[in-house]
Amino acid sequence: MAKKKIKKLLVANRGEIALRVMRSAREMGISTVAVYSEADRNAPFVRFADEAVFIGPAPSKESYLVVEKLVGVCKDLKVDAVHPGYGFLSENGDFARALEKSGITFVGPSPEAMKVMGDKLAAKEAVKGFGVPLVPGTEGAVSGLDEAIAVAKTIKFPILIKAAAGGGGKGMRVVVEEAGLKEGLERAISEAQNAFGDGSVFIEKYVAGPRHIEVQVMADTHGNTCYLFERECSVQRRHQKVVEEAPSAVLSPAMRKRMGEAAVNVAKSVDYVGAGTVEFLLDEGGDFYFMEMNTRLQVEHPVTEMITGLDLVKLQIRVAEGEKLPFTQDELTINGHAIEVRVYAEDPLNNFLPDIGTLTTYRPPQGPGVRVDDGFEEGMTIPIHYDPMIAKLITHGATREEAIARMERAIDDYAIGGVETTLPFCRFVMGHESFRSGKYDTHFVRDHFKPEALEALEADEFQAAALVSGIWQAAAVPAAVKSTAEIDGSPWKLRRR
């Protein structure tokens, strides 16, 4: 691939990821273009960009997902390349092809690689000859109930029915016995069809007590593919990650090497280029199985950056320019430990349902080892049209214990008012013995979290608030000075949550 220096980069995304990509591009001397919907007119990423173009109404299908509009902006502003971020069109092969036809560089893998890895059945077929371990199950889509029964009897219950074109837990059903197979199959097919326009499903052996381990890979156009170690993503709700850490607390150096090499082989199976993430299930016996590959930058990429000292966005851009990776596998090392929590506008006391509103207070934490990737400011409203993530809070320490302690301090220092957030839940996770010991799996929420746990913590915080308030009153604080408890009675906000 010939080298092609990128001078102007359009970021086909919004919020924190758009801002994060633009910052790295600016450090590289690349000018940036933002595209924005009506809902994002006053967002920080729009102001940060060198140029910004309005592309339509708030609904993403009328703005951020309209390929023709984005390609048109690129042509009008003589854009060299597009970074898709994550979500939206980041794994859309048609978008990448449209850019390619217009002579615009797509910062990501080939459309062909995206297509194969975007179909779980095609992905399993692609990696089969590369020695990558697979969960026992069907090799193709299930044709009907009779085949499903035959397969289930062979691999034994419980089984997992999964949408071939799926993701995010949609089109997924666990079936523990034959009596529930018909309903589970029908519901999975229906949900897959509604969510992805493809009702194809397949069956796998359900792995009990699994850990969700993913490996970051980076590949250039010169045949170099490296793994940048792993991330543990087992704390989830509704099959969506909330807490991630790197490295995993349970992988030995030998296991890390095996999983890393397997991830590299997955990438090589489709001649992968750029940044990608290979996801595995790790069972209680120490065996791991390939799940899928995400052909883009992950939400949780900062924890990998923190332990490697690498800027993944800059690497993506340099690879897209035709540069070689500036390191070999042997030169990569793990430095300390990093944890990320996703700060969603959701109410953990109400089954993590979105809690949209205006940020009446917004003050992110600071200090040693703390990083905040966000896209909001005080006074802004969380739009109802998009994912309700406010920010990603990341901490880094020399040890896992230090990273956890810093995360607890950072959560306590984070002041958000006007909406409920996942911060109280994340604080609960940090303090839970299962997490602190590293002995947890993807069933953490089911097994350990109940809303009453947060209510109990709130009661403790309220008592602490009352004590502090009493001390202040006893010290004859001037009437003009109000305690935090008087400003806002919420004990979570008292501790600047």
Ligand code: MV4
The other form holds:
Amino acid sequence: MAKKKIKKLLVANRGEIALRVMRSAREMGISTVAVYSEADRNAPFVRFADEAVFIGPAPSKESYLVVEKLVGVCKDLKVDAVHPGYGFLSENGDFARALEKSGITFVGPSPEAMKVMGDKLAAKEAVKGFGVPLVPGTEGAVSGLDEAIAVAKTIKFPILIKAAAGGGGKGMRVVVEEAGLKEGLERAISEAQNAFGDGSVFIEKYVAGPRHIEVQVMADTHGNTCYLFERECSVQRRHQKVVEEAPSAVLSPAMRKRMGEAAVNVAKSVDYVGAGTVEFLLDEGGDFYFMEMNTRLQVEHPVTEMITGLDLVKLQIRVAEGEKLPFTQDELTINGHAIEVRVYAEDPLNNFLPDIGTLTTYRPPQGPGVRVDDGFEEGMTIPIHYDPMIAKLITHGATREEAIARMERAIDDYAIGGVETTLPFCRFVMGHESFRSGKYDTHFVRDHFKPEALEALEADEFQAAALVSGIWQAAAVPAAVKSTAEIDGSPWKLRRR
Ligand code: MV4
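Swap state to the form predicted together with the ligand from the form predicted on its own:
Zooming out: every chain and molecule, the one shown earlier first.
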């Protein structure tokens, strides 16, 4: 691939990630173009950019997701390359191809690699023969009930039915016994059809109490692929990550190497280029299984940056220019420990419902080992049209204990007024014995969090918490068929149906 210097970069995104990408571009001497919707006119990322172009109304379907508008802006402004951030068009192969056709570099992998990894069955198929461990299950899409029964009997219940077009936990259904299989399968197929326009489903053995460990990979166009170690993201609620850390508190150096090499093989199976994340489940017995590969820069990439000392956005841009990775695997080392918490405008005392409003007070924490990636300022209103994430708070320390202590200090220093946020919940996690010991899995929130737990942390919230506890009664779920939200989520969401 020919080398092509990027002089002007358009960021096809908004909020904190748009700002974060443009900061690296600026440091590289690359001029930046922002695109913004009606709702983002006054956003910091728009002011930061060298040029900014209005692209339409607030709903993303009329602005951030309109491929033709974005390609049009690129041509008008003679943009060399586009960074898609995460979400929006970041994993859309058609967007990458449309840019390619116009001679514009997409900062990311090939449309083909995105397509394969976007289809969970195609992804499993691709990695076969690359020595990547997979959860036992069906070879491809399930053909019907007979096959489902046969497979379930071989791998034993409980099993998990997953949508081929799903991902990130969407379209999954646990079946605990044969009696629930027919209904579970029918429902999974119809849900997959409705949600993704593709009714293909497959079956896997359900891994109980797994940890979510993902490996950051980075590949250049010269055949070099490295792993930048792992992130542990087991503190989630309803498949939304809340706390992430690097490195994992449980991996031995030998396990780290095995998972890292498996992740590199996943990347190689699709000739991956750029930054990517390979997601694994780690079971209680220490076995790990490939789940999916995310073909974008992830929200939680800063924890990897903190422990490796690398700037992942700069690496993405260099690789997109055709440069070789500036390191070999042997040269990469882990320095200390980093933790990220996501600060959402959501009310942990009210089932984490979005709490949209104006930031009457906004004062992020500072000091040694603290990084805040945000996209808002005091006085701004959080738009209802997008993800309600206000900021990512990241701390780094020489040890995990120091990173935790810094996170507690930073959360206590974070002043946000006007909206409820997930900060008290994150403070609860930091103080919890399971988290502190490192012995936690993806059921952490279900097993340990009740809104009442925040009472002690927030004495002045006492009345609200008492109100909430009055309606807190776990509903009995007798059916053999459960959505994973019911199995893995907090019991009180059942009451919302
Ligand atoms: C699983 C699983 C148990 N067994 N697969 C959820 C997101 C998607 N990437 C994979 N997911 C899961 N797949 C098998 N065979 C449990 C989950 C899962 C999960 C995974 C990672 C983090 C949080 C989770 C919460 C619920 C379920």
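Heads up, when I say rigid core I mean the largest set of C-alphas that superpose within 1.5 Å between the two forms. Just so it is clear, the model here is predicted, and its values are computed rather than measured. Numbering follows the first chain given and starts at 1.
Once the cores line up, the CA of residue 194 ends up 2 angstroms or more apart between the two forms. Once the cores line up, the CA of residue 148 ends up 2 angstroms or more apart between the two forms.
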